[in-house]
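Presented below, as structure tokens, is a lone chain in the form predicted alone.
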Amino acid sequence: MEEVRISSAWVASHSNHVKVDSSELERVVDNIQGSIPKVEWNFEGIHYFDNGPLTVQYLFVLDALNFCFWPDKDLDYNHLASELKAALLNDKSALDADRLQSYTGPQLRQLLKWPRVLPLEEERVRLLHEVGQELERSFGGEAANLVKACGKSAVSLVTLVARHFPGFRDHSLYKGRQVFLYKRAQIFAADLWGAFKGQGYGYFYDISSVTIFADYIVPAVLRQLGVLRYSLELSSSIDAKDEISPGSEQEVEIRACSIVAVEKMRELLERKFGKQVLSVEIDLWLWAMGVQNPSLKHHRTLSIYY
């Protein structure tokens, strides 16, 4: 995860649109008083969990999907991911790499009981396919085997995960540079890290070095509590609910300087509080507060990758 961080640091660097305010990034950290509000993973219970190779099948196929629910304004991942669970829970073999293989866009519709055409339902398609397709190719058809295959190492995860299913490789080109965001491919790590509470397919020796998941809940969170700044261009186009092109510059720099601010927030936790606290648990508080904010304006990018 190194790329991400060195990445998304040249990004905030050298961005036009978006700034981290380090005076508003300490007045967060002292007003939390150094800590984290604790955000249990399954805080509402949405999630399919067994305790075994299914509970994995069925994070991969969920982070396969998770993506871009904005245009749907009633569509979100709490549907997602209860709709998922409830159709395992009526057939064991919903997630078969098989039958994963064979879905079209009128039956993913039917497995998550959704009465419309899905936001991006080509490509949510095309992904299942691809992960069928892979894995069992490559793994015997099961996602447990794929986390095995990384040893226990959260970045090998990441790095097998990306490596093998481009759905996943989210990459995006800023000012000549190849910038590494890997949001959905991190978030697997990190569901898998707090549905097993960090124990069987769960336990990763450096869950640590896993980054914030830029996507939209996140930056705009940071940009209430002031820590993102953006420029007044950014901010007229996002508060007029208007489109952004997906890697363009003001894309890119509301994601790589939401890795920033949270890696520094880390960083003032430690040294201020002598607190050591997970990206992955500052990513749940966060995004906990977004979605429970229906007045949060963000970003809209129609994107694969968050």
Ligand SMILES: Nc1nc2c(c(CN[C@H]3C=C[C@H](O)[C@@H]3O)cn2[C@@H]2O[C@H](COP(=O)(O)O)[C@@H](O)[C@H]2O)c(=O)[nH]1
The other form holds:
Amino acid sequence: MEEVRISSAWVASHSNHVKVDSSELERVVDNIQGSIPKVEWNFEGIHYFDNGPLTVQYLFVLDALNFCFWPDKDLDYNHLASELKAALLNDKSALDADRLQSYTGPQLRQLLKWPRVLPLEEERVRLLHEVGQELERSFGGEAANLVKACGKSAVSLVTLVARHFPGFRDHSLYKGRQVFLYKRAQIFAADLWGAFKGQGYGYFYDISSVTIFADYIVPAVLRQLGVLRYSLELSSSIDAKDEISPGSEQEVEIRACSIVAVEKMRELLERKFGKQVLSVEIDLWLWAMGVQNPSLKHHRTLSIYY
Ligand SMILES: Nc1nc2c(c(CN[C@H]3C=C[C@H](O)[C@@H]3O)cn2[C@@H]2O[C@H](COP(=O)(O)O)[C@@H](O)[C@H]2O)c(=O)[nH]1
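What would the structure be for the form predicted together with the ligand, given that what you showed me was the form predicted alone?
First the chain shown before, then all remaining chains and molecules of the complex.
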């Protein structure tokens, strides 16, 4: 994901509101003595898994909807993952390409056993339709064929997903430059890798190319660790739970600097401790830390990308 790394680094070097604090980064790495605590993928035990193509379909649909839970204080990722799993256990065809194209808002709510309108519900329905239509048109209806088409390369998978499914094209304009963050496309590759334990549909020879997934949890954890420093203005608006506009300089800086901070952490782990660690592993450690902290203050942006 060279374009993610390069464009994020450019943002970090022009950033006004967010800074990566290298000495705090070093302190964090020293504190864990250079060893990233291992967190099991699916540590929550909430995901569907049958070791076959239906798992791939499940993960693709899950990641098509894997964004913006915070506007409803009772909704979270766990709910989405476990209700999609329950839906599949109840009806193996619930996520077939033709079914995906026909869900309405109320039907999606019913599928997810959610009693009220979902955050960005119209967008969620639109994205489900897009996934169903394009899977049918180009991949025989199966996300497994999409994965087979990537030649065991995570980079190719992300490129293919972004090419075929516009809803996954997570990018912004920042000071006249295009910035690519590809959170949901990259997490799809990482979820396959995690679920299939790096085998079969989860084998990618270039999994080390994947960056972290710039969401709203990991930046908040990095801020809490002192690795990300925010301007006074940005700190106060996050603490006051103000909304931050999608595509604003502040939002792009938060997300891009998080990617850069973790890439620096990787370099430091290698240089100082001789450890080769994947960004995906650091991401899962930080994310798990964040979701287990109920007082975590995260930025609030209405976005379909994360
Ligand atoms: N960076 C990063 N962001 C992640 C995930 C995951 C889940 N990954 C699964 C894969 C293996 C594990 O076992 C996890 O279950 C969700 N998110 C993001 O978090 C936010 C939701 O937060 P809350 O509202 O509190 O549920 C939202 O932006 C969502 O897109 C991750 O891994 N990394």
